[in-house]
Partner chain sequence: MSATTATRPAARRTDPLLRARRIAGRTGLYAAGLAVFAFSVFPVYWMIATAFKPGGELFAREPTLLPRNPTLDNFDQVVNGNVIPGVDFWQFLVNSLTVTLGSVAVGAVLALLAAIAVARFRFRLRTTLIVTLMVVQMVPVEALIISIFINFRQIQEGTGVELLGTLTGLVLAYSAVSLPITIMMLRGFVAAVPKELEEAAAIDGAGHWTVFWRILMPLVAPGLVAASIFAFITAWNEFIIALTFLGRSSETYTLPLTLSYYFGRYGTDWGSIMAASSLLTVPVMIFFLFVQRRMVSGLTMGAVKG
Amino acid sequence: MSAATGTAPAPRARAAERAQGWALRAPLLPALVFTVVVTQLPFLVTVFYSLQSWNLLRPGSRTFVGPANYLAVFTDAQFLGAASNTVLFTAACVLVSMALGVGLAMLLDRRFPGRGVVRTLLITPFLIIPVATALLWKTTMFDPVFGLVGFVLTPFGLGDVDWVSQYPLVSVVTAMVWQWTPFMMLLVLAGLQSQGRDVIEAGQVDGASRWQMFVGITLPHLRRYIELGVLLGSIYVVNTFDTIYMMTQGGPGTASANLPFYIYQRTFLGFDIGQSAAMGVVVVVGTIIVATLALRLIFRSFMSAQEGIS
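Taking the form predicted on its own, give the structure of this chain alone.
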């Protein structure tokens, strides 16, 4: 009898814990349902469309073709070119922005008169909407007649270069770097301000040079922040559409088109619903795989750093 009474509270305690857990999760259920309806259901519809051959210019052509659209995607030379442009855009923008962000953060980590004003001015490009950024660089900076870039480069014989038409990749990457450098700078600056001053003072006492302290002390401390900035920047930059649309329209031809812009062309200009849906699914799956692997590496880095502190 005593054994029965001794084990009776255990199921009740577990039931109470489950009820308490559901009570804590209940306020999040509306947000979860909204997220599923807004994101997952459209994705399932996109997968359904990707299994069909459907072009709006040919009424009655909607037929089920299975994975044929996916096979066509991976053999499409323009899609592969847009994929290579996407990798080039993302790598160039993120790496250059991070390098400039580290340099600017190192400067802003020092005390000097007017540091607050300089910091505010450097953050400003990130606050401008991408459409305005693209128009600014296309008309004010890169215009072959009235552009400031041409005016500055006139003594070097480059004043009449039409940068957007002749060098579309460089033009788009330049505008994106200008916009994303403040974001990288803020992340790195937060890492610098979390660094212990006693470590820097110890390095100075030991006679280490500034370069030695940067490479041996500061850069390892900033590794997690740099990795986080590269991951977040890559996720956002890989989805760039408005800058390319406003500056180059993917041209000349498809020379500067990335995956989002090429999918837009196939959907709203070519009206090919089936293949554009297959392209969208491929891009989403690839982005999820890359982001998952990168997040695991970053979490592992944070966990190892916490274990080292503890």
The other form holds:
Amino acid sequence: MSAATGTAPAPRARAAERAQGWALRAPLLPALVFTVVVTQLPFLVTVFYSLQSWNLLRPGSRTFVGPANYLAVFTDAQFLGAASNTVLFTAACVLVSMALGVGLAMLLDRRFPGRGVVRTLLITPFLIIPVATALLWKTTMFDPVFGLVGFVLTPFGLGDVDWVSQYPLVSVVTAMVWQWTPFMMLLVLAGLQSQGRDVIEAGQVDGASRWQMFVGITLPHLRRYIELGVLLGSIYVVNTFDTIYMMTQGGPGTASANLPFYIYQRTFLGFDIGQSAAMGVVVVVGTIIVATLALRLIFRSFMSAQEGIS
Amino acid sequence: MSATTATRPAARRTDPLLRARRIAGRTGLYAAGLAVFAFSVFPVYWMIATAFKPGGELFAREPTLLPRNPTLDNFDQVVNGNVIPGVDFWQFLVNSLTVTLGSVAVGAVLALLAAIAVARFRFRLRTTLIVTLMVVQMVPVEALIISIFINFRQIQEGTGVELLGTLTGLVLAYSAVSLPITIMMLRGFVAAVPKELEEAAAIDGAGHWTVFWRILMPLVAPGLVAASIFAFITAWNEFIIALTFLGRSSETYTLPLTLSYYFGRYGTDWGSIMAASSLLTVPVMIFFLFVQRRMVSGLTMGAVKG
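The block above covers the form predicted on its own; next, return the form predicted together with the partner chain.
Now the full complex is given, and it begins with the chain already shown.
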């Protein structure tokens, strides 16, 4: 390469290089422009809409109102209820499914007969269409009379509980944890399998206990994988719509409505574009804050535990 | 650390109490593992088992593990039952496949080109673009569909191009939704291809297309497969955009939307609901089982090492 460019006169080579650079870039430009237009613009437009009073049912009602929508959103008791439900759903679902996922991945990381089959079976809940997952849990699992959960829990005196209407949050979280555990497991397993055997052997030689090894060696190694799982999990669980829509319709009343469901109601049943857009923006900011905080919180406790050992 | 714990392995081997505790601990661990395994796997089995049960067995006080008289009636009801009058079940399948494959194809081409641009070329606002792509990845679909919905409506009113209630609009919306994450996944793969390799090929007289097809593509292909699987699953499962954009044009409904109609129409006929659920899920399962390793490596490579 240096020989080819070294012999050519410098300015001409640079001009040629630049032309070549543009010839390379030009075909990529439309894709980049399209990507920016379809991914970035809608959000900016949403921000723009959120500053307007605009209801599709009242044509000509569109006016610029500044931050009024945000004030209205934050004093809307239903929105605040939906927001706290969303935080609860997300935190419970991500933490529980991550804990179960880490546990399953640790077990799957050992050798035992039939490991491949077990692994395959464990992934299946993640592959079921979310709408089907919601229906499965709502009908055959949680039905108060003929549901399997009631049948299994009858010996414990919990046979006649109408889970979906009496404990809608628990029911929805259960279905979501069930759906997300395999995803967490797969990510953690990928992390475990990329771990060097020599580190573990060194730990064993040093006489570290299983728990010490887990907290001191495995967990720090898994950190980026767990972070990724928590991050992607939070993003998707915050956005859960189909499970709520199919299982509870946000009910009874608004007891189990989360933000996506509430925004859906306000947008497509109430046609209140301005306020819905403001809610969307709040959700975006909230998601980013919560996801970042959750990551910090989880790892501060683990990292301090690690420092305590070493 | 080694100084304080060096004596412990010996102690552990001899102390019977500690050993008993370890065995108890291990038994507890395996029992817990088994319980979680049952929690994960049994509902899937139950879905499929229920799909084969005739009406009488569905509502038994004592549910049976296996269908006593397995039947295909439920599947027949799904395929030939006309859940939405006037539209064939196969039409929904074709709609779902069209939308899914369409958005995967559009998304793969765009994501690959955009990923190359982001990973390979320095340009003004490059970092800004990468950061905003990551942020957009976090934006809830609900926040985006408001403006996409309105823009589609305005385009429809302005130009007469039908985007709401059509599969074209759905393909566009789905590509837009999965683009940020697929670009981020692919960026890691493109960045991992050594630049020297491309330069060496260029010196050997390879043109840009040859470099692209012969050098870059084979190395990025696993990432492209992973991103496509991701986009496939997103589009195949997608519900809220289909629900809101397709409106009343039932001849364009996708399968998840159809499934929700099953519940509305046959709410108490669990056999049909579970048969429909199994029917929509099992193909995806089989497909995914073949490609799962690639998808995980794609996810972690793009994001963990990117």
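Please read these numbers as outputs of a predicted model, since none were measured by experiment. The term rigid core refers to the maximal set of C-alpha atoms that superpose within 1.5 Å between the two forms. Residue numbers count along the first chain shown, from 1.
With the core superposed, L51 shows a C-alpha displacement of at least 2 Å between these two forms. After superposition on the rigid core, the Cα of Y245 moves by less than 2 Å between these two forms. The Cα position of T254 differs by less than 2 Å between these two forms after fitting on the rigid core. The two forms, fitted on their core, place the C-alpha of S61 4.9 Å apart, compared between these two forms.
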